[in-house]
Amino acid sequence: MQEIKRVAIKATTQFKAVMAQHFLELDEAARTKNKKVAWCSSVGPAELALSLGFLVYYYENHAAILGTNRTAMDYIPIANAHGYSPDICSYLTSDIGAYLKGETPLTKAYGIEKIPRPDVLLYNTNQCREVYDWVNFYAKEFKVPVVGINTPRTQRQVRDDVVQSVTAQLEEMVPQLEEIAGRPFDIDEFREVLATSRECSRLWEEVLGTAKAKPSTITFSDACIHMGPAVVMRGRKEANEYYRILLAELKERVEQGIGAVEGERHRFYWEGMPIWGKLRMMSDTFGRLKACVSVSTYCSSWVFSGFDPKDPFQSMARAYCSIFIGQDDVGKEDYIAEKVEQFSIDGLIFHDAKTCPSNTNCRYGMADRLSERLGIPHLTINGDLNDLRCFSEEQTITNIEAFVEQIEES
């Protein structure tokens, strides 16, 4: 197997320090009990916790680490039969079954002996309705209330009647915060922390950004782990801190003509979940191939440019109802159009995850039409983010070969 050489990221030092803070505060809160712990879904409504001194927990987040260091099947059949189906999303039952096996990754990533006990959780089903199912179970566990966002899906456009609506619900979550978090709410504090948090999607936004470059500067796996910050720690000062530092980095590279992947022919988008397990060996075989996988949705879903501090709770509910994963196959395919002409991309990855529906997007004819509109071909690999049982390693390196032998014939 030829070695694949890469040009290791010096911003990783920084980026490992800013995740061990945020893991080892949430520890520390839940121990000594200095601070109100909430759950969160990734794509909010952390911000407004943050703004009445919660920490946040983000138990999608814990479930990528399950994924990550391939222990999701040793817990998987645990939820399993706890009742949960193999049929459902895996970052559910995974992390559900590693809760009831007292187990978390964060033992041996920091020396925690368990996640840290919730005093409310919350929920936003911009993305999936799993997440709302996910958090009822653990209010049963922790007997601690759930409070959330129902928001509407596959909108053509977000239209302001659906937009009020959001913000009504965040609106009304505030009374039970202020309750739980024992301290008043302050418009200011949390017109601080949007402000932040936007500052943060800027940051990432342009980190992204410097893929389009020739050669790209980073690849869909590096974005996957560097985008950690922007999902945890936005609306805190230290993400921020941390992209200013990556960033420089990568806009030298830019100036240097250094590439992530050692004399790159191949540019491809990447539509859908990670397979978390197999980032390196999927990172290995596009680089062996002298192929770069420059740009994704998934890694863009932490940028949140619509935050308007001014007006803290529409734009918040605007911003959260505009997310990719919420509009419909007319929206994604002018998205992903608009993505291929910035980042010069020669081919579509779309990821068919097993137990992942809501963030699939190659199953109703979006590849195909795609190619068609574009004139570039595309490949569909079979996985899912969690559960490596629905993936076959020998089968998506030949068709990834097979892939990028047919552009360099085309």
Given for the second form:
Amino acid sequence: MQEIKRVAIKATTQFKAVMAQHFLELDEAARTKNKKVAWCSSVGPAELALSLGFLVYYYENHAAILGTNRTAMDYIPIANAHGYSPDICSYLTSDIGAYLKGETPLTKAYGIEKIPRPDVLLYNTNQCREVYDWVNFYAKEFKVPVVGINTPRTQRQVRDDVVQSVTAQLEEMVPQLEEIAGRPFDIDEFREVLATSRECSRLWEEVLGTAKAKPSTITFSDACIHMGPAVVMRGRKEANEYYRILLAELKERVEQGIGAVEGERHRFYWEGMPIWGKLRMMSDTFGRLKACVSVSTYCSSWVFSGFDPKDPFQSMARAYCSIFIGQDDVGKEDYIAEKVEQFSIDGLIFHDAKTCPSNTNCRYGMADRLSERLGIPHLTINGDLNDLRCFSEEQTITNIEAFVEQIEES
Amino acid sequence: MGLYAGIDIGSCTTKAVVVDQEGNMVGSHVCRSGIDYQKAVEEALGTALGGKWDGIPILSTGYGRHSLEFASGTKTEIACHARGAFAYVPRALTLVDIGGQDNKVIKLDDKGHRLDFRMNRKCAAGTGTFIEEIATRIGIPLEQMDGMARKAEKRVKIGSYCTVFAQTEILSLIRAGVSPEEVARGVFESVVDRVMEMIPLADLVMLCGGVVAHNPVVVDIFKARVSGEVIVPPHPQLTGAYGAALIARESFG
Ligand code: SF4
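Output the structure of the form predicted together with the partner chain; the preceding block shows the form predicted alone.
Below, the chain from earlier opens the complete complex, with every other chain and molecule after it.
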């Protein structure tokens, strides 16, 4: 099959440096105890922990690395054998499996011997309940407290009483975190972290927005990698510095008409989780067909425009309650429809991820409803985020090729 | 000479069809794919053409479509089945292809354009492999399954997707006194159930694929279940290869 040429993202060097800084700082803290370490779910109350001087480690990010380098396939069966079903979140099973085996990809990547030991485990059920079960496993292992937020999901509108409840839960965390941190909470520091994090959101959203250009500046696969700092370094100025560099590069692409996919003919929307171990294969398949996955819900999930340093607790509560994954299908469909329009999309791709029901949105008729509403076809790919036992490469390629043929023939 | 060939390299069988300048089918052959595609392709094409294929435009499709170096082009089996079906009946229709290891449902409008398609290859459920596995397990030769199923007096339901679960289910049916004929019928009913779960079937439905070609009972079951008209093309197993040959003629003629 034909070799796919790609335009390399120059900022990758700086990207690697920010990610390395994140992990090396954590490692140092875990070894020297110079700082406390909080483990946090990806859309958990990270800003609050940062303001109290914690370094924040994201267990889902670790799991995504296991997916990307496919070692997840060695670890999932270990967790399965320990009573964690193959039908539940394969982030959780890969991560717990790796822990049980005593291995981490951070060793090879950064020379880090062990994952940084937590002083506290944080979660928010705004995305799914799995994160709660996940931290509870580690709570027993490391004998550290679990502190978190229970957010209701499937909301049509984020109700004020829900925001009040989450605000109260956030406020309640403060004394517990102060005790673990060994220092008092300072509202001004919190405001500052929130402002920095909001700026990260703004920059990341602008980065993603450059793909509205024709041809699109970046693909979904690129965005999945480069969103790293928005996930793990949000609230830190280094992330913002990185996104300024990336943004400048992508703006230059827009000006010069450089696309991520040579000769772009089709623009797709990706709904659902990435298939981490197959990012390259997917981008090659799309690239060969001159199709660009220009926008996704997933990569936009780390945009929290609602943060307001003037009203830090309540605005943070509202922002974390308003994430896409917590909405009902009506809200989700409006969101996708708007993006389809903004990014001039001509096909929807849904990933039915076997082990992540919370972030799989095609199981209740959405794909058909959106195709009808928007007048564009859809394709459902059966796969998984990390468990490649649930994925057929050959079937997926045939489906994508047939989808492109269908669009070209109509 | 004006000949065009289509080759459909499936995971179970390889099918070749040759058409003339007018699109008439002038040769065809079906053989098992085995593990050596190249050999299967040579046999299928060589027999369909009755000789060498130098200079003849060939379009390849199916699971192994990208592994054929001498093909003039490739298309997915979805595109080729759609083309083949529409050549038989140029009307809006839903095509159901039940193959050895997958099945597909393709919706076409009255111009032959594809509106939607679904493929099922998550497991053996609803495919020829399911029938084959169960037949082996219950000790009925595959070629006798159709004849036996026709003799069934009542309908029994086999609910499991999974071939292993289905086998245990069948064993308990047999213990409960269900006849082998009814079990055979139940196996085909199950295949139809899986297809009906993929997309709503209505109006004009065309059935094709190896399972349909070798087991006409499947057609009867669909006829009993679908409200619209159910038809079968002249060579159900060759629909994809025929479509590929027609596309070769349109693209390289
Ligand atoms: S959202 Fe899905 S992938 Fe993420 S932690 Fe929850 S179940 Fe796992």
